[in-house]
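Just one chain is shown here, as structure tokens, and it is the form predicted alone.
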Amino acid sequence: MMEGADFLGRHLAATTPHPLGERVVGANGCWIELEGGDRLFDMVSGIGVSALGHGHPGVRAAIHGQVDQHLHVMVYGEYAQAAQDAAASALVETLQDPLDTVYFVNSGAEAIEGAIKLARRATRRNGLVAMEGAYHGGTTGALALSEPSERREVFEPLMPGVEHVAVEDFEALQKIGAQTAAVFAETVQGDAGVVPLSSAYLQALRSRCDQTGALLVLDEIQCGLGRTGRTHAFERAGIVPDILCLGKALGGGLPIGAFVASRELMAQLGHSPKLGHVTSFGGHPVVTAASAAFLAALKLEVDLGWVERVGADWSARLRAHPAVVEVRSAGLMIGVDLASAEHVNRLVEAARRRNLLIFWFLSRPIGFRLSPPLNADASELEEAFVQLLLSLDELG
């Protein structure tokens, strides 16, 4: 690893004094190329971004379409636009109603913040509750949704209003009343290490939101979209929240969000005041090009099955690893905590020689995430897999 500066130059943030520290020249499929000449197995898509691996022929080829016609026109909202129509008719044909109104933003945390206004606009409260352990994103309402607060303290006062509840806690739901607007949820949470909440979990909280006339509303941002083995993780419970929070994978690579509610309700955002939300670059052309393209690949060739029966595999197999203390998992989103940070810290470098890339969790620092892409080849999947046992190995 490479010291934050040296690494990144004179012009450039660094966002930890200790980054990976390769350069990238290329990206095909399930594999980076790096400065050099070593290829890595990409075992995290991009932290979830890239779930069709990278460089998609379906939506590199409707980038460059798109890029051939037009740009940015006009800020988001005011010109009709082809990408636009053809990226928001996809997304709501893998939902249920009420869930038919998509309002695309430029990332999943302005997709959160979004959707604070919207419940807040509709429902003229301000309380809001959300789980602890969460992560939602990392402006200052998203962040005062997430927990734990370490991450928090130093850019606090941040903003009011926000209770944390434990996850599977069924009495403390009775916090959520008269003065909750929403409760935020993920679906399954991603930084606290992959924890799936319940199904008898989420049904609980839907029947609550409904007796209270609080929002629900369901951040699939890291697990949306395939990655747990169903089109949305919500799916399972039996459920439909009021708003969905998307992102990451939904732009097939380009920077997205979205929030998703139904039109009676997105509509509060258009009136009493106008633009009660309003972005210059959100639905972007090329980027809804690419998301269109992304949803059409993610219909016809990834098997949702196949996704689940790897992913109960993979877990089963790493459970009888000796180096390994905890699996937790939802489809092809993983998360495994080994000893000590320090193992985990050991774990990415002998990954690294066997030429896998995996990662840590940010809240989670003795767990390491396994998200691959969803289309990856079977045989060269397994294979990256038996490397990273063998790496396990190497712990002792």
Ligand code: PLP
Second form
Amino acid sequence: MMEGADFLGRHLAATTPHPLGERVVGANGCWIELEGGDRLFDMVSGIGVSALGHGHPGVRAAIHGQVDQHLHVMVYGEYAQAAQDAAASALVETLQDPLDTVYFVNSGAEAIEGAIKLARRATRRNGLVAMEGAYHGGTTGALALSEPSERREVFEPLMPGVEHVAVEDFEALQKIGAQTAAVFAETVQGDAGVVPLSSAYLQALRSRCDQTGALLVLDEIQCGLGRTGRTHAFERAGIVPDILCLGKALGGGLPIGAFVASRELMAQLGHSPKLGHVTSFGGHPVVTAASAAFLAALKLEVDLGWVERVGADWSARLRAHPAVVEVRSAGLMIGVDLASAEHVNRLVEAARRRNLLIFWFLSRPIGFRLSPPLNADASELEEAFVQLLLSLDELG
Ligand code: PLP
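Compare with the form predicted alone: the form predicted in complex with this ligand:
So here's everything in the complex, that chain up top.
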């Protein structure tokens, strides 16, 4: 870790006082190569972005192919573009009815913004219910849905109309009512420290939304696309949201977001007003080519049962370690609490000395996260995990 922003140079914005402070010269598979010759085993995958490791050959080939064919030609929705079609079809193939229509945007936060607009437009209501501990992104709408409030307060006033409820508080679901346009929830809360919502709670959310006419929006930007051992984390609860938000891994390493709904629902953005949501770069041909290749590789190369088994095995072994206070997990999305934030800082440094990259959460200083590539070689992954256990041993 380095002090201050100096290392980023004079012209780049810095938002963390403690950047990792090393210069990347390459990244392949599970490994990040640093200037000076060190390489780090990536236990974080860029917070879930590089779910198939760095520089997946199929994704790279798709990017090269599209770059040679054409780059951006027009704002979203005017021309038919093969890469967009391929990515949307591959994504819809993984989903159930009625989720059959994809709107591609450029980031997770933008997918949330699109979902907010779609829900308000379709229901003609303005109330929004979101979860305590949520993180939905850094734009002002997504931030208004996020919690805890100290992350928001200095930026207020943000988008009005949001009420937060505690996760797993079934009584509080009565706050979803006739004025609620939508309920937003991460199926597994990410930056709160990996908090999976129970199937019973997700089912209760679904039925309260059905009763009141509110739309259920699930944010699987971090927890989706294989991370939890299911293609979509909501599958485990046997429910389907009205709007699904995706991002991160979906671009195979390029910037993307998407919100997915039924054709009928999505049609609301096409009239009154027409062009109800527009984007210059959303569905960019290079990005959607990468996304289609990512989705093809996810289907062929990731054994979701294995993801679930390794996640359960790691969680059990971590729970047995004396330095560990608590473990929460869903597949290979794992949050581990230690005795204090200071212990976490020491662990990140101990792991770095063993060429292992682990990372903090946004809102849980006593925890650290694990989200390694889902297609990692089993023995290489085990070796990295052993290095993590040895790093924990060093905490004494
Ligand atoms: N939603 C969740 C659950 C996230 O974890 C994130 C990013 O960490 C976002 C939304 C925002 O995505 P992006 O950073 O691509 O805007």
